[in-house]
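As structure tokens, one chain now follows by itself in the form predicted alone.
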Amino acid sequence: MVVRVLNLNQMLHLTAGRVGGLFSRRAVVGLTNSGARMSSHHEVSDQVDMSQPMYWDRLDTPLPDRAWIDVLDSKDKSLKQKEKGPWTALSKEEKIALYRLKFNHTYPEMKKPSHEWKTVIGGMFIFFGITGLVVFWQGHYVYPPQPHTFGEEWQAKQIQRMLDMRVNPIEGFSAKWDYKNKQWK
């Protein structure tokens, strides 16, 4: 048998786990189980089935399970009727309604662009934006200083300690230098 002995920092360590994972169950549990909603204008609102035929606006997917509209007035009932005769009987706006009882929008309106793009631009500006300004806070504030061994004149030090040396003579760095007339080939 095993003992395990746990010192505080532990101890706390687990229990915020658990309590935190008690909190993340509650909530996945509280937004996704529930079987009424509240919307942001105090009303509830059923949750969709999904195991029923829906309705969808799709390029790819020209024909929805469903038509757009499937409880009938007495207006669009009678229009129903009349669509069974012949379609020459039929005016342009009456050819138009029946259409719209069956799907909501049509596929120029499907394709007409949405300005959602300037909201994904903006706020991609927005993250950078804050991103670059903690950056510049870590520069500022949590990093040390550039060490020494940055600096220009330490680095031509290094260079000539390291042509001194004849360091790598045959393919690297002192092959490039000329020892007779002090200067880079």
The other form holds:
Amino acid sequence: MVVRVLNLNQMLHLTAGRVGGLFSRRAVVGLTNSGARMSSHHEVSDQVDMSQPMYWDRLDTPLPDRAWIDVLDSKDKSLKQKEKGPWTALSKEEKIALYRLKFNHTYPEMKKPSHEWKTVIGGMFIFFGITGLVVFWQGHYVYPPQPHTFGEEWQAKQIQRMLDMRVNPIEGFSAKWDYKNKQWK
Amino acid sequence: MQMAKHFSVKDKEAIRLLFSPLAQRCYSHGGKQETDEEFDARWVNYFNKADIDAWELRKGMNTLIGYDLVPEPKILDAALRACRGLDDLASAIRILEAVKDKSGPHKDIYPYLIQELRPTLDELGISTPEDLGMDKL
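Next block, the form predicted in complex with its partner chain, ref. the form predicted alone:
Now the complete complex, all chains and molecules, led by this one.
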């Protein structure tokens, strides 16, 4: 069951207009106007007529709603005429040309891996780094001085008091202290 | 699918069992389960319609590819003939690409399909993507 949903790419493009960087690098294949006015060099227009059939390259939708190239020059038209005859009469180049008229990417081209992951991981690390700098700066300039109870001397006195009180003498804290030899076990 | 490696491609019946396009749509209550043969027959019928139009061809193929199965050669044969009726070679080649993609990791399926479709491909003059060098980047 093929569900006709706009993919994330297309949705982003529609709302974000001309956005540089990561998103516009993805070929906005589907967002071209069909109809006679459109040239076969598919520029991205700001407004896409969503009421018209659209083209998209999708692995799960082998035959999209319209052909890739709508406007045919005379050479293409004559090739289309030849297509009405026996296909055995077509040369390999003509067959490839017919395919390319109707479709943009072949399946292997659709499945080609991109280098986007490097951008993503790189961006991640950059943000980690920036965050690290912010945290360090904040530790230096923003945090108030530590409470006096954190100091070495105070901590030592605190531990001694806990031992004197026999805190957790069976399983826990004081159980680990050797009272006879005055050291940790 | 490790069993597939023990069968030669020519062992058609065995391949049928392994690769039979089982449409497992489970209705939770009642409803008869459609058999493989009924499914195949239904789809062959669909593409065999004499005056099938381009929209119906597209709809049929897109729906078929949406199922969790690789279509039987006889269904594809009917679809390719429908392409011929519509003077649409590009779609015929696209269909072959699509079923190859549908086979996923099971590399044996596509050569079997081409083998079964070879008479039709030759008759109609449909080149495979491999013939046209379009299976490479």
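Just so we're on the same page, rigid core means the largest C-alpha set that superposes within 1.5 Å between forms. Just so it is clear, the structure is predicted and the values come from calculations on it, not from any experiment. Residue numbers count along the first chain shown, from 1.
Relative to the superposed core, Pro147 undergoes a Cα shift of 2 Å or more between the two forms.
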